[in-house]
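What follows is one chain in structure tokens, specifically the form predicted alone.
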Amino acid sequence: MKAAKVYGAKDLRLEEVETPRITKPADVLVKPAYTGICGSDVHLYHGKNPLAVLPRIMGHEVAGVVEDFGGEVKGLSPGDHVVIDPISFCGKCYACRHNMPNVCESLLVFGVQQDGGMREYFTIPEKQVLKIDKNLPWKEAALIEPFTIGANAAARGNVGIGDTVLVEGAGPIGIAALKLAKIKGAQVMVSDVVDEKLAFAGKQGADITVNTAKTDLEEAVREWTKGEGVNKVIDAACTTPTIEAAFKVVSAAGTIVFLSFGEEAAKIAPLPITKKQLTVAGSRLQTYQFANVIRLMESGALRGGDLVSHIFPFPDIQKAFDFIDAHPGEVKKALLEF
């Protein structure tokens, strides 16, 4: 079978490797149908993912079919459609005991510290395999994992009915956060510097959009919220300016949620945090969000819309990464088709 492995910055090799087989009784053999290319995969390909261990088969946004399984697997049948929860955790450390296995001290992530789904077959423990309705289109199923990231950000922000929410960044994760915040009953402003992305966010349910390259964000927030400030900020742009802006536009008693893995320091004064009694939260991956997102997807309450903009055959994976590098403004979500 073929597998795509990154050995170093821009060193991606499509290799012929042995097809895996079931060796552990709780494992499942999965054949991907689609694997999404995440922004973190692009960073890994460029050698800029500080958490990745190389060489590595990337890919954690996977929807596929059950091919085989070990003797201890009880909840699956051959041919079932499934998605993959990419996190593996110990269940015993402080984070796990406090229902945050996504930051387990022994965390391993499929496609980052473990080989992922950019290959024609893989085995994975049953506990990381979630069955989905076969009627759910594959292109929608492939978006379940990124939507769990948006769901986790909304949960970390305690987004609720009537909240005003600013989502900074109209990329795939920003759109996911927008959709989950709307489902929770919030009003949502989306900011970005690309008009086309903002137009797409408007079609996906944003109540208002702001191009911060053309309009002052603080002024736009003041006008929209009648001077109160937004109750919640979800920073899906993950830049130093968006981090710093969050503290300026959030309301008293508000919450800011960061998704950035950036290592560059941002200049933040403690005064607004204390004066407004803010809650500042990080959001990494997801915690127990798959069941909810799958239910929303299967019911039709959550859909990807036109978020999938490009599909590449798996053998053309190098072309896919080259295209994303050359045309970042054109790509919303790219998928590899098996």
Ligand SMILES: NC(=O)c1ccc[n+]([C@@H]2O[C@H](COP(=O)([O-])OP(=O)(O)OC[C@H]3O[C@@H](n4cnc5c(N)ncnc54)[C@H](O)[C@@H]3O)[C@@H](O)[C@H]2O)c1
Given for the second form:
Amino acid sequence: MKAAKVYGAKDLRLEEVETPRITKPADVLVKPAYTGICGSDVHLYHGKNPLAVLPRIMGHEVAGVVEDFGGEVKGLSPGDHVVIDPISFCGKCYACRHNMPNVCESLLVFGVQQDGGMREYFTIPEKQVLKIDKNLPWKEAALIEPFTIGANAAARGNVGIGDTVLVEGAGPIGIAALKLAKIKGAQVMVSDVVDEKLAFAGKQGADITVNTAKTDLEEAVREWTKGEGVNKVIDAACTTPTIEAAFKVVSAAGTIVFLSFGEEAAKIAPLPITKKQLTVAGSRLQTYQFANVIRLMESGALRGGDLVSHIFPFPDIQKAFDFIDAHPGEVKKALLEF
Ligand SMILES: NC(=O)c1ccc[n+]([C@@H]2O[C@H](COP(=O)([O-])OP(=O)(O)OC[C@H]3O[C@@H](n4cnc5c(N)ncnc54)[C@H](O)[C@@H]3O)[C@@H](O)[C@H]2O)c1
Ligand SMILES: [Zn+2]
Ligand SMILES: [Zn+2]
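Starting from the form predicted alone shown above, please give the structure in the form predicted together with the ligand.
Expanding to the full complex; the earlier chain stays at the top.
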């Protein structure tokens, strides 16, 4: 079978490797149908993911079919459609004991610290395999993992009915946060610096959009919220200006959710945090979001819309990464098709 391995920056090789077999009783053999290409895969491919150990098979956004499983697997049948929960954790450390296994001290992420789903078959423990309805279109199923990132951000922001929420950035993660915040009953403003991204956010359910390259964000928020400020900010742009702006536009008693993995320092005064008694929350990957996102997708309440903009056959994986590098503004979500 074929597997795509990253050996170094922009050194991606499609190799012939042995097809894995079940050797552990709790393992499942999965054949991907579609694997999404995430911004973090692009970072890894560029040699810019300090957490990844090379060589590495990327891919953590997997929807596929159960081919085989070990004797201890009880909840699956051959041919079942499934998605993969990429995180594996110890269950014993402080974070795990406090319901945050996504920041476990020995966290391993499928496709980052472990070989992932950009190969024709893989084995993975049953507890990371989630069954989905066979009627759910594959292109939707492949978006379940990125939508869990938005769901986690909305959960960390404690987004609820009637909240005003600002989502900064209208990339796939911002769109995921927008959709999950809308489902939770919030009013959502989306900011970006590219008009086309904002037009797309509008089609995906944003109540109002702001191009912060042209319009003053503080003024737009003041007008929209009648001076109160937004109750929640989710920063899915992950830039220094969006981080700093969050503290200015959030309301008293509000919450700011950060998704950035950036190491650049932002300049933040303690005054707004204390004066407005803010909650500042990090959101990394997801915890316990798969079941909800799957249910929302299966019911039709959550849909990818036109988020999938490009599909490449798996053997053309190099073309896919070259295309994303050459057309960063054009690609929303690209999938590899197996
Ligand atoms: N914490 C996590 O678990 C997690 C998971 C996935 C992605 N991420 C991070 O989330 C971020 C977004 O991911 P993505 O795939 O959507 O990326 P993306 O690059 O597709 O989207 C970012 C968007 O932000 C916009 N932007 C840039 N400057 C802006 C500004 N000043 N104001 C408003 N918008 C601005 C861009 O135009 C773009 O549309 C990335 O930084 C990624 O590393 C975090
Ligand atoms: Zn991803
Ligand atoms: Zn742990």
